[in-house]
Amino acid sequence: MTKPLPLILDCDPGIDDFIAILMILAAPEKFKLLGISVSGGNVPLPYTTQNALKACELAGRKDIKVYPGCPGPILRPLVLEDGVHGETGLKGYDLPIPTMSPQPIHAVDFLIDTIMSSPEKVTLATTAPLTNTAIAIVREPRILDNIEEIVSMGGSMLLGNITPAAEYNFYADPEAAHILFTSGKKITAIGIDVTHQVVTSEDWFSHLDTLENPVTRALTPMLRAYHDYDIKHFGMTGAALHDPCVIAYLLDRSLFKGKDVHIEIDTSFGIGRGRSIVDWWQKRDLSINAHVFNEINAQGFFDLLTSLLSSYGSHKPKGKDSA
């Protein structure tokens, strides 16, 4: 029997961070989670940490820890996701405020003592501006000899979501992101390109319906407030689950395509700014620096999701829909 997989989440719940971590505590026969990291990003830093804490209790997951970081990016002050979560980062559904409390330590210090310290290799996903990784390896640039892999949500090979060149990520903490990149180590890469080919539908919302257990009851209106916000803003069919599709790949490398290339992150103040800049056909000849994917299989994503969903058990939580 594989062991589970030592791993750190790095995040800023976010509705589809918030996901990330559901499907996280639904597997420990897969993963051994070391922790979460919060940064300010989809919502200011005390809702982001408040949302993880939340994920955790919602799961029936008291002992997870939970460590607040970094505020804002390293240059510039923080840019918010405009009404794509909510005020609070989890629109459409009133979960009651946690009983857990975040760790004291900051979220950069958990990150190098964890990893220095672990006898096992550690994987690394982060699904938020990439402020809490980057300044963990301008601190301790040991802490790559023990990471296993990096899987990044971020980046586009095309359009972007919050600028027309760059996706929200990358966008919010470039000099970050630039940091990750240039650091030597391999990154697996997991951009918009992939994300928008998974969008939520109404027969899933149904199909999660039928399911009836207290994760799917507080998750689905969530979903249902980051559906309606997508189709209206950004005329798709859907939303997309940006997040989740990390810990997808985690689960099941076989749903994803892609191929090795070079990724430059775009740290200039024009239109451009925190842009990746991949390199699909070699052309500039550089070294490879990550693994990005240009395809997923939507259905495999969704029958995961779905089944990682359904696992959870009776406990109910207390909460309402909101408005």
Ligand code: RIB
Given for the second form:
Amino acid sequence: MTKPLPLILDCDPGIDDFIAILMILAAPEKFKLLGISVSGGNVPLPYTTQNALKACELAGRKDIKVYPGCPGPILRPLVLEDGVHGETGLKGYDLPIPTMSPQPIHAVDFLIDTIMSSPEKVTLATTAPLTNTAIAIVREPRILDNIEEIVSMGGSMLLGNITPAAEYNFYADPEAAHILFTSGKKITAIGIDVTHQVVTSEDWFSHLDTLENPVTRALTPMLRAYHDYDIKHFGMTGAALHDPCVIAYLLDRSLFKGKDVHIEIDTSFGIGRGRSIVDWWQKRDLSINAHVFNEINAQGFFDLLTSLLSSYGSHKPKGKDSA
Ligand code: RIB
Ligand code: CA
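Okay, that one was the form predicted on its own. Can I see the form predicted in complex with alpha-D-ribofuranose too?
Then the entire complex follows, led off by the chain already shown.
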């Protein structure tokens, strides 16, 4: 029995980040969640913070600590994705105002203090613009020595989703993405090349409806609202489950196929802003700084996600219960 993975999640909930939190908390035997850091992103920081607290409370985990961080990017004005996620970030279902409070420590201080003091190497999962992580690296580069792996939802080898060129998380803060990909640490980057291969369906919703537990009762209406948006705005068959891919990867790497590459981030102010330029064929003979993916086992992903969500049915709060 392997020990639970010491994990920090940096996120900007948003519906898909919200699911990622629920996945982590559904698997306390796999993850020791050291805390959640939050940034502005899909919606402004007050909402992303509140939504992270809502996810913990819904999962029955009032012991989880949530740390608000940077409200916006390092250099550029924050671009929201509230069209996708709704004004508050969790359209489709109104969860109660959380009784939990955020921590009074800034997320960047939390990241540095926790990683530097951890007796084991920490895995950092990011599902938001990379501002908190980048600033932590600039302020204390030594954290990189005690990070096992940085797994980020972000980037695209082909089409963008916020512009023709770029995926939202890297577009929102290109300077932060640049700092990560030039940090000397190989970044595991899960881009929309694979997240667009895992999209919701009415059949899946119907199955979730049969699970009848407090988590899926809240989640399914959110997912349906998210589903309708992606169909209308992207002509897709459903909603792409971007951020859950990060947690699925940490739980079962065999679901993904990809390769080591060099990535350069376009930090211009032109049409290419935020593009992740992936040297898949290593034409530039530059050092490897990333691992990216082009294939995912979609059925395996949904089987895993559904199993995690159904585990809330036996709704014993998982891990340290403070419900
Ligand atoms: O491009 C998808 C990413 O942007 C996801 O992390 C989603 O939550 C939004 O933040
Ligand atoms: Ca996100």
